[in-house]
Amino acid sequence: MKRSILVTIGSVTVIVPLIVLALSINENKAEQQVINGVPNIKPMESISAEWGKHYPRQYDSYLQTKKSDEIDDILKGNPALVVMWSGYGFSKDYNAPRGHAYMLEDNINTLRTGGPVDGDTGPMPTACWTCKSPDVPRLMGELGELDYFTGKWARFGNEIVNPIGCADCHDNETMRLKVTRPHIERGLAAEGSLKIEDATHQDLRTLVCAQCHSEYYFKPTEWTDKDGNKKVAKVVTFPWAKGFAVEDMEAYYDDINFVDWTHKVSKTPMLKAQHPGYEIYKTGAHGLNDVSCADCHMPYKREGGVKYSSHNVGNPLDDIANTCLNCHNEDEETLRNTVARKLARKNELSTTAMDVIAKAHLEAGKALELGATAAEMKPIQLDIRHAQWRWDYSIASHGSFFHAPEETLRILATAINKGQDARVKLRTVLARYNAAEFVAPDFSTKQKAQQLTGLPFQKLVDEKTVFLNTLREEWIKEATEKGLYDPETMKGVEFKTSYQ
């Protein structure tokens, strides 16, 4: 009898957990049906809610770069730029990137955007909403790609309302990671290593990303719209026909007499280097050893028996055990000290390179206050402009460091090289102009720099101030009509800028 209990009671104890552990096993594999499965979403759904009903893991782990939050002003830090981008929108207001969550709030908050009274007004094109929301491809979709690259920003305030989502990457279809923006496909073909077609699911992992983290410029396109109309588009394109190296966009440009604008103080035509991760990644060992950007920045998850890629995009420092250690077989003490040995580098270089480049701005100015001729300062001017964009584009990429260590430092010291250039030559013109003696005045703060330039900032933020009591909560209030707006996403965005 008591034998029979006690084997009834050692069975009870073996089963149980086996049959709790089969229905685990069970309900993990009925989770992780649904997640390979294709669920209903409209094509081009632009609110991320809407498909994180069907993913809630990916969608959850995407609303974490909400707590990446804290605004760093880089021009409080780096009074160079101020400088080196006078009458260019990032002298006005420059803050380092924060999560995928505050793209769209960071665009529509920065001086740079100004602020516009109505859908005709403001300083930028509607090109620079394209790599902000997953409104852009369904307006591209709606209105024709032509039509979405003409006229100004706030053209489309009511209409492009979501921050960075699924639906950039993701078909609604087969759930099939894809490219979204054009301009990428041109890109490629016009380099010609890679054709979009032939691109494998590994290949998505980057282009996906780098159909935004990459180097571009406004292309003006005339076009006739359907009342016969010639209107002129401002289409975001990818400088690569030349090559992804430095040099190469840099002859392109060149080629093509590209100016993104004429500097207030140096009157030289400058090049501004957007975000050129892609390009430079493809120099460095993660990228010639075809790993991803996803890879790094997107790690896989384990919840139970189902797995999933984090859409915390961020820092793969912040979760170096499931990133960098995966491959690298270093502790994690050794590898973060190797980064930032490399990062201390970096920095140094790109202070001595500011210094420089700002200091050539400001001889230049003074050398067209005395008279110096075109003539003169044509191929200072050029100096000044090879170095100024070869620096921006080693740092713009921001991971550059990361990314490609050796070609970042090789492109800042080509960058300090060609800024010392300029102001050698500019010794001499200051000489013939009784000033060899000249000195640059002092930008060591923000706002030295800023007065110094002639930069009006309290009426820039005025006016933006302005702009967001108004027109903003007025596309706030016709987006929500619409349908568009999604608050569950906006959920705990605060209002964060560098001015107020």
The other form holds:
Amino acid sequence: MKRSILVTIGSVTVIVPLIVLALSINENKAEQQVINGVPNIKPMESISAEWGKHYPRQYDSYLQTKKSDEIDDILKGNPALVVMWSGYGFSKDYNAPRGHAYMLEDNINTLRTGGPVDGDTGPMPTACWTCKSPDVPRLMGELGELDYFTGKWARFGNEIVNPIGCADCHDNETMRLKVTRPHIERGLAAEGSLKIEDATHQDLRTLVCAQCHSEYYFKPTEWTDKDGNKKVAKVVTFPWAKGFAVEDMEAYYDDINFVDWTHKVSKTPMLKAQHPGYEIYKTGAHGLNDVSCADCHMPYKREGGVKYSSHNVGNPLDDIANTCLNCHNEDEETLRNTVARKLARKNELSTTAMDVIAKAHLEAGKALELGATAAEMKPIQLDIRHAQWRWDYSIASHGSFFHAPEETLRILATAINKGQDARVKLRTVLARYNAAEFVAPDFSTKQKAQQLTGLPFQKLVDEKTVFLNTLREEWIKEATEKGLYDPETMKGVEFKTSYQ
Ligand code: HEC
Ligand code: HEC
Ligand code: HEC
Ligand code: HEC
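Rather than the form predicted alone that you just supplied, could I have the structure of the form predicted together with heme C (HEC)?
Okay, now the whole complex, with that chain kicking things off.
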């Protein structure tokens, strides 16, 4: 009897704390389950707040990207660009990138997307939405890819209303990382060194970003709709079939005679590099050592014992302790100075390249004005095409100076060289037409450069303003009625541009 009471008391003293422990573990497990579990989120749910109900930390940190809200007018700081992009959208308006939450707003507000008055007008094709919103893979699923890529940008103004979201990078059932843009799968397959089906988890921590942070062009593609009508889609395509290097893509575009636009002053058949961030990163020390984009741009955080990835994608130097210092042991100041030095070196060569190339365009314009022949101009225009493509490729991803400093400086050196080749040839041609002493006119401010190249700036602003006050408002109303628009995600996103 005595023994059994003792056993009972003994058991109780052992069991009760065990139960308490088990309960607390269960509580942690419940929390963990929310993180690891499989909640019921509908396929291609483009409203991030819906995912945020299950993953509040990731969602809240994603909303923090709104803090990176400064508008930095790159044309103002580099008026040579207005000359270099004359006749093309980027000469109208071009700002440095800011937080992910702004991508859709900035795409809608930029003068480049113009002032459409209905779903069929406006300068840009639907392809321009492709790296701006999870509504894109949703629409591709609903309509089919070729239909999605057909028509004008304004066609989908009332459908594409959420900036980058969870559905862009995650599977709704497993939360696993996945790519949602078919063009990256095709691009990788054409290049050949890494097929998407062989991608590891670490590869995907980079490839989800490469869906958008890569070089692309719009490939005209014929198709027939279900009523038998012939249509042409403009399909986002990664030009990777010959390789990732700047020379490989240059050869790819030259082989198919691809032209983004004809330069207004020099009449050169131009290429516009987009943002080959992934391709250049692969040539740098980090890319070569398999350090992923997420390792630096999405550091792990701890909150109440829970570890999660910060979705506040931004500048890794804002959180050196959780990024660089995971792998390096220099102090913060040293790392910061190293990055700043790399930026200064890139800026020095980039500024020289821009000056050389802008002058080459203006000198070529003069030669044409004086009657230079197509045969005289052809080799010059080829040099200009390649010089500007290379300059653009090297800097357009914004982070290349750090991701791959040597490759960036190498490409800039070849850009300057090709630009100077054009100018040497131009001197001979100008001399032949009695203009050996010609000096390119002043393009030292954005305004001077826009006047010089005949850009109707105020007209563009006026058209945009009308659009924003009319059609844009209708888009929001219609999308709200369809249940697509989420005011929560857009809260605090103020109207900010360089032109107003
Ligand atoms: C759906 C397309 C898309 C995906 C996917 C994407 N980005 Fe971006 N990213 C953009 C766009 C567009 C901008 C420019 C936004 C703006 O200026 O409004 C941008 C801006 C940025 C910036 C600048 C932020 C700032 O505050 O200045 C960084 C850094 C960045 N992205 C890194 C990444 C990384 C790392 C990944 C992968 C984890 C990634 N991006 C995935 C489209 C994308
Ligand atoms: C080893 C760390 C590291 C890796 C890996 C890395 N980045 Fe960066 N990235 C940086 C740093 C540092 C900067 C410069 C930040 C600054 O000074 O604004 C930067 C800049 C950028 C910028 C320009 C931001 C701006 O506002 O100008 C973009 C976009 C970007 N990175 C995207 C990517 C993508 C996409 C990948 C993967 C393909 C990647 N990064 C891989 C550290 C990294
Ligand atoms: C640009 C791509 C991208 C977008 C957009 C994105 N994520 Fe992630 N997410 C990642 C990456 C990369 C990781 C790290 C995955 C890993 O290594 O396990 C991650 C990890 C996660 C995880 C696993 C736990 C963790 O924190 O590491 C959850 C949950 C998650 N994300 C939720 C979300 C939610 C919710 C949203 C929308 C608000 C979202 N993600 C948007 C790329 C993205
Ligand atoms: C996940 C690990 C990891 C992270 C995070 C990381 N690095 Fe590195 N870093 C490396 C590796 C690996 C190398 C290559 C070392 C070698 O070749 O000896 C490297 C090389 C470098 C180099 C020399 C190569 C060059 O491109 O000049 C610099 C500078 C550097 N890192 C700075 C940084 C900074 C700044 C950050 C934070 C923004 C950072 N790294 C984040 C792993 C990392």
